[in-house]
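As a starting point, one isolated chain is supplied in structure tokens, in the form predicted on its own.
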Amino acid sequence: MNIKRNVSLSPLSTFKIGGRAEMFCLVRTPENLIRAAEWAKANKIPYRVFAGGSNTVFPDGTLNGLLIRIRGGKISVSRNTICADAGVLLKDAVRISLAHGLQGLETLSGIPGTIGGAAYGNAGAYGHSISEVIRRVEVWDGRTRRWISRKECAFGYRESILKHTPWLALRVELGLKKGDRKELFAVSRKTIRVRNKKYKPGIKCPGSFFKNVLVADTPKAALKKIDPRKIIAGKIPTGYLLEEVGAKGMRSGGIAIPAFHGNLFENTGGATARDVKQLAATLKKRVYKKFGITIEEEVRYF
């Protein structure tokens, strides 16, 4: 375990924000994260835990404890299962799964991160998660590891018990279909080509910035308010609220967010963790007074 000290912070994040942490270490495998962590306990050191970088707002100044990042590990297929180290990127498992002609991730394709930062956060898009092809999370709770099942990991929208618990999880094993592989590499590029227009490749941003609202959450009194056009599959598109409230355009210090886009927001230089959550406290409250509904974060704030 090779621990480094003062580490800088925004070249480990898309968004490309950060001061410095006070201590940083990268590990591969789900035993070097149990050692990192055990490590950290045994000498009262608090520790955070990421992968990818692509959710992440890191602080402006210096992150106390032992940051730990899980890159890189094992993923085998067995017929239709893959099992997956919770540091392999998500592209590497959707490619696989495509040359192996199975059918499940393809319309994940592009996500950024790994492929234990999409279960932690449940991630997806265009009507699919990935917790629709989960059958199991191995995690470690502090004293052991274990294997927890689909109906355990709690999945929701964008959520999974792994948010609300201290487990780190340490591998994720998929169950897939058979598919056709000429098919799946079409809706593959065709979801990556839709994708790197809202998206474009190199953009320092950390994805949709608030995650969309549910229908079945939201009060009727703000319903009313709602363009009933825009509701897609129970979802009002946080993008469509935002640009109700001339979102776009709109600045915090190095922070704007695009004319294309109103859900997203691009460091566009020398951009804060300050100035982010300005904009999105501006935002939110914008969104309140005018339909009487409070947006959440995609992003995970350190």
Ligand SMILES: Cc1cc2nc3c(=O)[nH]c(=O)nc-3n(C[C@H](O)[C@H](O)[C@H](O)COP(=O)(O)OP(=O)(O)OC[C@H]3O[C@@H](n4cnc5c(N)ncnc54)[C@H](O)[C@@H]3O)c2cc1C
The other form holds:
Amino acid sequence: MNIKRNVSLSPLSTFKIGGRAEMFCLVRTPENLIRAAEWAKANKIPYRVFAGGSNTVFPDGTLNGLLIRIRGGKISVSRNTICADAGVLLKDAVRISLAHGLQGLETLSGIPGTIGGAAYGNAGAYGHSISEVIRRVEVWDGRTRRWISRKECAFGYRESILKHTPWLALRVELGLKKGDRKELFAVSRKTIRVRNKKYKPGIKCPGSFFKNVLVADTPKAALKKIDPRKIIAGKIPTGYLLEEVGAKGMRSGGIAIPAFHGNLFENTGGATARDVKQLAATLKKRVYKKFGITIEEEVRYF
Ligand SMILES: Cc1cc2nc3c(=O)[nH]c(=O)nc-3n(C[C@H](O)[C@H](O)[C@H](O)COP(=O)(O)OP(=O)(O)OC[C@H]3O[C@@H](n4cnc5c(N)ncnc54)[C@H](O)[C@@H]3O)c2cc1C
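Previous: the form predicted on its own; requested now: the form predicted in complex with the named molecule:
To see the whole picture, the full complex is given below, headed by that same chain.
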């Protein structure tokens, strides 16, 4: 295991924010992920795991303990099944599914990060999420490796059991359907075109900052304040709530919210986790005050 010390965090996430990791180690296989975590446990060193770094906010100071990054690994296709190590990039899984004429991942085209990260947060876009095609996930629960079924994964909107346990995702098995290659490629290309308008390539951000709000979880009194035309598929877009409280164009240090999208925190240069948390707290307060709704971060703070 190659453990590096005092490693700069900012290049490791798409947000390009952060101080330094006390210890850092890059692993490329599920076996080495377990080995690194076991080494930390045996030495009583706290550890955290991340992957693509596309949904993370690293701290400004020192992140104590061992930070493990899982990137890369194997991917295989057999009939309608794709099995990928957690560190495989989602975009590679999408590409392979399209090449094999397998339907189910095409609307997730353009989402950065890994398949393990996607399973953790049940990544999705345009009305679909990865849980629709996940058959099972292999996890390491701190002692053993085992496969958990889709039901046990307890997927919900940007939710899975992985968010509520210290388990590590090792491999993900997807069950896809046969589709028309040409049509799948067309959907994928169109999706990427639409996405590139919202996220210009290279933008320093972690995707949408807050989760959308489920109507089912919203108090009736709060719902009365929402324009019903804004509700999409049972969700209140948080971008709309944020725009209503004047988020567009707001700044906090190096973070700016662009004029075209209220739920996007962009690092315009030199932003800190402090800037991010300050802006997030201000916006949460404003949304609560105006609508009586508590909005929650989609990003993960380390
Ligand atoms: C430009 C841009 C656009 C985006 N668009 C979307 C979108 O449309 N839809 C969407 O859902 N998301 C979107 N995101 C957010 C992000 O891409 C997804 O959340 C992605 O699935 C995160 O994967 P990752 O590998 O980068 O995870 P990381 O950012 O590395 O980690 C995120 C969390 O997952 C945990 N984690 C990662 N791997 C494992 C593992 N193997 N085992 C256990 N825990 C693990 C980490 O501990 C962390 O808490 C976007 C991000 C960007 C930058």
